[in-house]
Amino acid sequence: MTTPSTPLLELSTLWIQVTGTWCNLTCTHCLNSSGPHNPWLKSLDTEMVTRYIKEGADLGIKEIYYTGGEPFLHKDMLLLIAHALEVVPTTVLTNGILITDQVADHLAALAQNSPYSLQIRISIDDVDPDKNDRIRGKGAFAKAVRALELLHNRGLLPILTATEILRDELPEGRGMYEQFRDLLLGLGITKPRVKIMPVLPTGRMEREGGPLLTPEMLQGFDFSLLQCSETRVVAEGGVYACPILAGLPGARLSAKSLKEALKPCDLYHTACVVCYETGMTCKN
């Protein structure tokens, strides 16, 4: 069967895997199969990372996203995070452990003295610590709200962020935003902002022998739906084209620069017809 691909219709998103898949927690439907031991995937240096930003600066990109793994185990992460504030819009994705008054304090400062937006995504998986602690681990969601608190309490307004791997298990007549909503309004936060995501078949979730997409599925297709007709990632090992399948070799485009990635991509993964059929995005 041939593979089909997808032209880079402009580049306007750089994501940047700055820990890799080094995480402190290993939540059981973690797509890139992070976790604290053995990351396959290894973090970036900060030499590395501010060369990348430069670059997808020059070539006109207009966000920033960080993801992991964790980010903020890295440890010139809020340095990192106030390089991409110089040139463009920042988001850090976090399960919102390792954020503490010190921490927020700075993101805070950083927001503030910026021109350009700082988001920050913190994930929770449902509202019963309970269901969501067997997901992502012991104490996971009690120290994640403490984060969202932190955050709205310094004029930030985090971002929930969640998946629907609990989905079959809501109350009949309540949906997962609603839900979430309302946790974010009992906790003062009058803006509440709710992002949902599919699970995804990657990571620990993977099968084998999953439905693939074909260039007769894609005839007539608007391209532009697909979130890497305009996104690279940077991660170890090079450039790829998805930050669901960075740091697999079918998603790789380049070994050395963002301009070397400017090129189609192959739809190669199980991953792809999940996009294509629902249009998910991980931008905000």
Second form
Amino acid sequence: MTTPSTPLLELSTLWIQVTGTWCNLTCTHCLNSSGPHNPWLKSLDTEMVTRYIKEGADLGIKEIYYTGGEPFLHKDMLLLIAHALEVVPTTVLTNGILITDQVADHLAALAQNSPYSLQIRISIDDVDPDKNDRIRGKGAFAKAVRALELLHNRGLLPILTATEILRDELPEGRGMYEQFRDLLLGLGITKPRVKIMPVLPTGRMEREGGPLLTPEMLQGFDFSLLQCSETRVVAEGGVYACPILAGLPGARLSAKSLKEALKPCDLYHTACVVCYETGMTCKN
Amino acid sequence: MSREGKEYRRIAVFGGIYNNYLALEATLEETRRRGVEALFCLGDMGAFGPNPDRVFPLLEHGKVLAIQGNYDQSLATGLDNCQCGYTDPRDNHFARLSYEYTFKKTSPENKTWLGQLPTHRRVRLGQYRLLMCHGSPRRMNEFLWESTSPNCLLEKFCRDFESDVLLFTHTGIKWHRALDGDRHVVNVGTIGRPENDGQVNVWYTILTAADGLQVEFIPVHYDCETLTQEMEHEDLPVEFIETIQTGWWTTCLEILPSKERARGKF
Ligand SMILES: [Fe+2]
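With the form predicted on its own already on screen, would you show the form predicted in complex with the partner chain?
Next comes the full complex, this chain leading.
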């Protein structure tokens, strides 16, 4: 069977998987199997990240997202955020564990000094601490909540990001989105921001023999609905087509530059079906 | 004649009427005292205000040169949503309410009129090549907020679309930035909804080619009380009415980036 592909319509979003799959948690549903020991994708060095930020700006990108792993494990993370914010609006996806008072102060100063928005996304998977920690690890809920409060207190308006992993276990009645909103309001976060993502069949949720996209399914399809039509990801090994498949050989488009990765990408993975069906985006 | 067509020295540009025909009337009145040569509207005639059909005769009578916004395109093509480009469920909930109302209340003739509007317009203002669009030159419903529109992207737009000044709306909050080489980008704001600063007035923009480019944002005060009464009469959501009365956005604000969101009340 022929594998369909997505044209690159524009390069707008640049993801940087700055700590590879190195993380201080081992969430059971992690889409790239991140964890503390022997990460299968290594961190990027500061010089390389800086070079890709420059290349992205030269190509006229709109925004940068830092992800991992856990980005704040990178020794130069605050510096890298500062570099990105010099040229484009920037988002960081984090579990919040390393966001101390001091880090929050520093982030607030960076946000203040840039003309562009800095958005911090904090992951939580359930409004109940025990259920959340069963998925994300002991103490993860309390630390994420602390990060949300520290950022809110400094006017940084964090975005709570949840997956649908525990959707079926949420108390009956109000929807998932409303329950997370209530959680934030209960914490005194008066501008509650919530983003919900589907669970992706990759990493620790990878299954053999899932469905694949066919060329027929993409006849007449509006490719702008797929984020790989406007996104590229820098991770160890080069430039990849999408943040979910970063690091996988099938998603790699170049070993060395964004410019070389400005070409169509194969929709070869069963995770591509999720994007196709839900129209979801990893963006804010 | 150049691709830019007619040449002007001084023009008024506004966006996002959102059915607020009283604000449109006040804006047209305001521009009369300003010596502008032409009026341009960057689209989204409909949205959360009352009685959409009252907007169209004013546009015609005022000789407003309009382009299509996402709302206009949706109405004209019979789509079941406004294509505002929201991603959050709360934003989408309120967007649906206003779109369904506007769809039902806009006459077939006016929908047809919206369908024949161009999506872009080029004019010359003094030595400047202006490009007008609704969201961004590349996508009708792209949000160009001040804090999420980096210079590298805006410079690329000016290069790719061969223009010196880009004019757009769609977000609801005005801003202007000068780029290197005397190029400019201007979000002209909207006249249909106050801009989330606790003031009930709305804004439009006057551009003048004099010694360089002058960009002036002009506040417009209109009869909010009558608008409110009509919104109540039309059973529009109280959240919409509250925005008109207070100047604070109460709906469709999850889309705001952190800097813009931080400035509002909600
Ligand atoms: Fe719009």
